[in-house]
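A lone chain, given as C-alpha cells: the form predicted on its own.
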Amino acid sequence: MDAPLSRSTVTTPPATVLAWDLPTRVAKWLLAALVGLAFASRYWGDGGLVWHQWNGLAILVVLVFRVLWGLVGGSTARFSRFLRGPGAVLSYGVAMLRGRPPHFLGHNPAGGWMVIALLGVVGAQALTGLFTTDDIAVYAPLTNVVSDETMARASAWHQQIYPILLVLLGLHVAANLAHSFLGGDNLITAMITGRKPRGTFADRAPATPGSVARALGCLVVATAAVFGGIVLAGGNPFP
C-alpha cells in the first residue's frame, strides 16, 4: 500500500497565470505614452514642431514592432491567436449583452479587432505626418520627396484622422474600465503585471512568452525598417 503524500510534497498551483509576457506589455504602454506626449508636443512643443516630429517616429518603431511581435511574439501577442471571425465577435457581444461573456486569457474577440483598429489609425496618423508641412517653418521627414499637392492632402489627412483616433482611444479605455471594474476581468492590473487570477478561459491558459532576444530582435528590425526606409526614399530621418 503506497504511503500518504505528505503535506510537504504537494503542489499547489499558483494563484495567478501568465496572461501578457513583458514585451507586449512595454510596447503598450510605451505607444500609449507616445501618443499621450505626441498630443502635448503639438501643442505645446517648439515652434518647428521638432519634437512633435520625434515622437511620430518613435510611434512609427513601436507600430512596426508591434506588427512584428504579432507574428513571432509570445501566444496571446500574436495576432493569430485572437483575431476571430464576424461570427465570434457577435456571439461575444449577444454575451456580453446576457451578462455571461466567456472569460479569455488573452483579448476577446472583440477587443482583438480593436486592437487592430488602433494599430491602424494611429499608423496612418503616424505616415501622414512624414509628409506634413505648414509652409513656414515645419517640414517633416518626406516632404522633399513628395509634390505640394501631395504635402496639401497628407496634413489634411493627419488633422482629419485625428478625431477618429480620439472615438477609438475613448472607446478602447471606456472597454477596459467596463471589463475591470464591471465583468470580473481587470484588464487594467493584467496588462500591468502580465498576470490573471487562475480560471476558466476560453483561450488557452497560461501564456506563451516571448523571448526577449526575439523581442531586441524584432526592435532593431523595426528601428531600421522606420530610419532606414525613409533614407531610402530619400527623405531626412532627423528632424
Contents of the next structure:
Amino acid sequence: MDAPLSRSTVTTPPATVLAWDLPTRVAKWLLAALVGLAFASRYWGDGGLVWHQWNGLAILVVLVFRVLWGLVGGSTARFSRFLRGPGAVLSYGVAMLRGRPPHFLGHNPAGGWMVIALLGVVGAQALTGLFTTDDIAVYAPLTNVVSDETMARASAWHQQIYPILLVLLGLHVAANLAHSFLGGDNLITAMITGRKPRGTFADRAPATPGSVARALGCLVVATAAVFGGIVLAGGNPFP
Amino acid sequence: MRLRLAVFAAFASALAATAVMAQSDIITQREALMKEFGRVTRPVGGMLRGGTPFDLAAVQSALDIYAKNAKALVPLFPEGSGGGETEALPSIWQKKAEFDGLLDKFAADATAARAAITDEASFKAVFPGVIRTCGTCHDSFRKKS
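Given the form predicted on its own, corresponding form predicted in complex with its partner chain:
Full assembly next; the chain just shown is listed first.
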C-alpha cells in the first residue's frame, strides 16, 4: 500500500547538501560581529576602552577556537582540506578570468588563503592589542610585563595593522557579494543556512560536520588558552 | 686673514653647537614633563576602571603635577624647536594659540578638579574630563607612532 510513497521518498534526493557545520558558522558570524563591535567600541565606547578590551579578548578566544576547529572540526572547516598550492590558486584565477570558475562546496583556492590572511591579520591585531597603551590612562592586559619600548612598538602596530585589516575585509566582502549575486554561487546564504543546492563541486560533497560536543571542547580549550596564557605571562586578563 | 677665518669658523661652529645643544636640551625637558604626566596617570587609570583601589592622595598629587607641568610646558615650545629628535608636530607652531590654549585648559581643569574631587564618586565623574585634553592634544600635535 505505502510502497510507492516510500519509494518516492527514497529516490528523491534532497535538494541541498551540507556545506558548513554549525560550529563553523557560529564562529564565523561571531568573529564578524566582534570585529564590528571592536570598531564601534574604539570610537564610541567608554573612555577607558574596557568594552574594547573585552572585545579583543573575545576575538582571541574565537580565533583560537577557529584554529582548533581547522584541525579537528568539520571537513570544510579543516585547513588541510581547503589550503591548496599556488598552482591551484593560479588555475582558479585563470578559470575565473575566463568566466567559468569551478564551484567549490567549501572554500575555493583563493578564498581559502583569504581565510588564512584574515585570521592572521585579526590575530596580529588582537595580539598587539594586548600590549597597547594610549600613553595616557589605558593600559591593555599585558602592558605590565613588557618594556616601554615594546609597548610603544605594539601600540604603533595596533594602529598600522588596522588599515590593512580594513582592506582585507573590503576584498573579502566584495568577493563574497560578487560570487553570491553575479557568480551564481550564493556563498552568503550557504554560510547562514549551512547548505548549498546540490550540484557539481570541485571538492568533496557533502561536508562531514564536526560534532557540537567537540566544538564545546574546543571552546573550553580556547578560553583557557587565552585567559590562562595572559595570567601565565604575568598579565591581568580582566580589563 | 686665514687665522681670522679660522677663528670665525670656530666661533660659528661653537654657536651652532650651542644652538643644537639648547634645542635637544629643551626637547629633553619637555619630554621629561610629559613622561611625568604618564607616570602619575597610569595608577589613576587603574582606579578609574576599578582595578586599583581609590586613593585620594594619589589623585590629588597627579592633579597637582598636571597643573604644575602644564604651566611649565608652555614656554618649552619656542619657535624653531621643532627639529631634531622630537615627536612634536610642526602643527604646534602653525596653530600655536590653539596648542597653548590646550595646555592652559589642562592646567585650569586640573586645578578645578583638585577642588571638586573629594571622594570616589566625584573622582569618577570629574577626572575623565580632565585627561580628555591629553588625547585631544596628542591627536593634533603629536607625531603618530
